[in-house]
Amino acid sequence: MDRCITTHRLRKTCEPTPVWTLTAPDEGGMPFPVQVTVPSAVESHPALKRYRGRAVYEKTLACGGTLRFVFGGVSFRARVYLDDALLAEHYGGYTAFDCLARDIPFGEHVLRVEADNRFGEDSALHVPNDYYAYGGITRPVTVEQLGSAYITALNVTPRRQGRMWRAEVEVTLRSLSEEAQTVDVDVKAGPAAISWKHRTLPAGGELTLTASLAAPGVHAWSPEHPHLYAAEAVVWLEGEPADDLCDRFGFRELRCEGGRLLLNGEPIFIKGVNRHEEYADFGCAVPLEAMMRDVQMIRDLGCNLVRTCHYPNDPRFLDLCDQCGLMVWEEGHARGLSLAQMQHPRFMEQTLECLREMVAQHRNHPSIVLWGCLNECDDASDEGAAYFRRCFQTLRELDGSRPVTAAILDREGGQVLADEDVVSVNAYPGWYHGAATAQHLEAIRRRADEHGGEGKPLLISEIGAGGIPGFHDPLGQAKWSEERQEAILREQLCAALACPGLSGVIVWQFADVHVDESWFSSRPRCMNNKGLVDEYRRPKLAYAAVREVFRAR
């Protein structure tokens, strides 16, 4: 299943059996062929552990005709064959891509999927880092049976007017016709619809539709009433349906003014957590329960919002937040780049591709409500700071209903302030160093204000401390002991929700995650440890004080 939702109703749709065969054929591998559950991480099969290599997945299908097989994830670089003829080839973990194949004879046909996690020169995102980066299928895989005419995409954009509401809806049709085709398309989005009559969609090429639509009597979406609305889009060939595309949306609208977060017209304050996509052995293909479990503990922590560090997440995880009322901040692919890093030839490439993919597979889900990118990436140098603006630039593009920001590292040189919507910056006083977390946060507002920042609401992206669990000192003056982290995140949340003209505070991080075996010397257990529940998500003590202090405001 690779949405908690309903995505066609007339398009023949399948999800392959989870079993499938995969050889791991590279030094420390596997040459021999075991079976293996899809979504799944590689390192979860026992042999597997930290594996480096390729992951050659095989899988018998009966099909035949115009087939779309389409992948939510495979890590990190991907190839796809259907009887070893090359259908795709794919970079990065954390979207999806799809992939025709034409004109197939019905019967027993071999679907092979080869999926690499190695670093390499060929990656500028893909490098060892301060979270494990897993190989395999990750998450779901489903084949599509289509006809002349399909439906790629349907987007619906809400748009507040005063106390009233316009849903933007766009279309999206694609040909696989050597003939020009007569079309008939109907939409509905909410209490909206519009029909097209006789359109022309031409041989082998697209057709995009747009409207602007009012939509009365609709109820806005929010954490306290996540109010969802369906969308569907049929295409009719000769007075038959043919095609649909179904998905939900919510009316609701995050803006900045006067320094502030306005959701729906309301001042906002944010509280929320990290959370990496990873859950102890399941590494990042995290099963559906379990990410129900986590929006559940996050909600009951008090939190209005989570941040997906430092990649887009399952759309299963982003279709449970809109039903749960939970907040999303989302952002592409990449973590603590240096400029150097950054200066890979194929970086503003596969970046901006990232972004692309996130905004069009993500964009009506009405819980994200901040686009980001660039974690801790360079912001203070000249070439960094542009690499900055086109990413800023190209995301407005793509969707300007959000605001964009950046979790930037607390520290002088920054450039970028005056170029995103929301200033974020990730602090750590009371572990990294000894400063009093109230004139910390002062500094950082005022040195804000002096780079650009001004007038612009701000975010402590990341805070907290780490916590290795089971480990406890009664004095509480250990580090790495639970009692030391919630005395320090208790500390760190009282003086951020006291602290005048901050808009909110977002703590580091909710679940313990392993890290690259390179970060061993700084993370204990080889995991950062600075999650409020381990790996199994049992709670250590700085999950009872975060729950206090964010469910007393």
Second form
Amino acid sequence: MDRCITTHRLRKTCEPTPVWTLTAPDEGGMPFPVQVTVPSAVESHPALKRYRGRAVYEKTLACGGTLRFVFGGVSFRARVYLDDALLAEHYGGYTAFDCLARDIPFGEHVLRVEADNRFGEDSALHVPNDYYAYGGITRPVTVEQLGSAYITALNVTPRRQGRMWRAEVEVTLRSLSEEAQTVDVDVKAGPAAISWKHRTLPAGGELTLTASLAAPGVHAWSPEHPHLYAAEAVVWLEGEPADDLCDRFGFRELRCEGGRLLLNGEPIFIKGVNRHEEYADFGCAVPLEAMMRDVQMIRDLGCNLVRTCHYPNDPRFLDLCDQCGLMVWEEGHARGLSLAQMQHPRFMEQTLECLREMVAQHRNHPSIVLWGCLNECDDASDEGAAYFRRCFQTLRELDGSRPVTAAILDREGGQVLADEDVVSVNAYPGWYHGAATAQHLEAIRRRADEHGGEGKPLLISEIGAGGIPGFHDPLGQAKWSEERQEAILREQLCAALACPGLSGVIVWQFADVHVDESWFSSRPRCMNNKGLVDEYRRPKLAYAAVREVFRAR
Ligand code: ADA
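Let me have the form predicted in complex with alpha-D-galactopyranuronic acid next, following on from the form predicted alone.
Next comes the full complex, this chain leading.
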């Protein structure tokens, strides 16, 4: 399942059976076919732990007609072939893409997917980093059967007007016919509904229909009461239902006012964790039950938000957040890029494309309350700041209903505070430097106010300390001991929760994650060990401390 909800009742969809053949023809790989399950990371095969190269997947399908293949995530560059004909190419492992094969004769066909996780000159975002960049078909694949017209998008944007809500709906159809077609379209969004009659879908073209609908009597979505509503679009051709698209949404609004964050008009304090999409030996292809476990543990910690550092997440995780009342800060792909890296000729194109795909694919999730971008990239130079502005502008154009932000470095000289809606700073007092957290947070607020962030909510988007699981120092002094990690986090969070100028704090990080080997010298075990739980989700001492502090507020 590519989602935790039914997305089509009419359109025929199937998931290829899970066992595919894989060859890894580049250096250190396996040039002969082995069997693997999809989705999975290439690196979860014991012989391919450190493989960097092309992974070639094959699957024979019995199919025909006009097919749409949807890939939830292929890391990192993808090439898709059907019977040796190239259907699609895609860059970016953290967003979905699709491709069409039209009028295929019924029979057996070979689907081949080449997933290439090499770092290369063409790639600005996929670089060795403080997390592991996996390869493979890492998210679900679905195959759909299409007719002469299909629905490509159904967007529902909630708008709050005092105590009342509206649903702004937008539905887009695409024609696969060489003739113009007359269509009827029905859309339901919770209690609101609309029908469009006798609309012309141009030959081979698109038709977008929009409406703003009153939604009387609905309940708002919130962490305490995550009310969800069904949305459905049906297109009719010659009096027959021809295609559909279903989704789920909620009525909620996160707004910035007077330096505070308001959820559905009420002030809210963010208590969150940062989470990389990774689980022990499964890499970035996190099994569904482990996703659910994470959501439940994060709620158990007393958190109301998770940040999807540093890329868009699997929509199944977002579905679970919708359902369990966990707010999400979702961000585009990028971590810690210097100005020189941002000057890569394809940096802007690749960054913006990821943001576009993220918003288009995930915008209906009510759990997503903030859009983010460019974590700790260069915001101090004029050129770097201009890239940030481009990203904020793009996010606002794509979806003006959510505030935008970027987690920036804790330093002087940042130039983007005036351009974002929420000021977010990553700070590690007591870990990377010795400052007491309370004074340090005051200094951050002052600096933000002096550099364009005055009157804006301030989030500490990362704070934390390292602890190697199982390493204990009874005196609690040794860096990397679980005791020291616990003590630092307790001090940091108590100060953050008592800080009047703050709208929230997000712990770095939920679980330990693997990092690129080039980071080995500052990352024992070749892992980022700042997790509250280890890579198997076994709690460290810090887990209980954070739970106690978060739950007390
Ligand atoms: C940064 C960064 C994270 C991680 C963290 C750390 O703030 O955003 O990805 O590298 O620091 O562990 O130091």
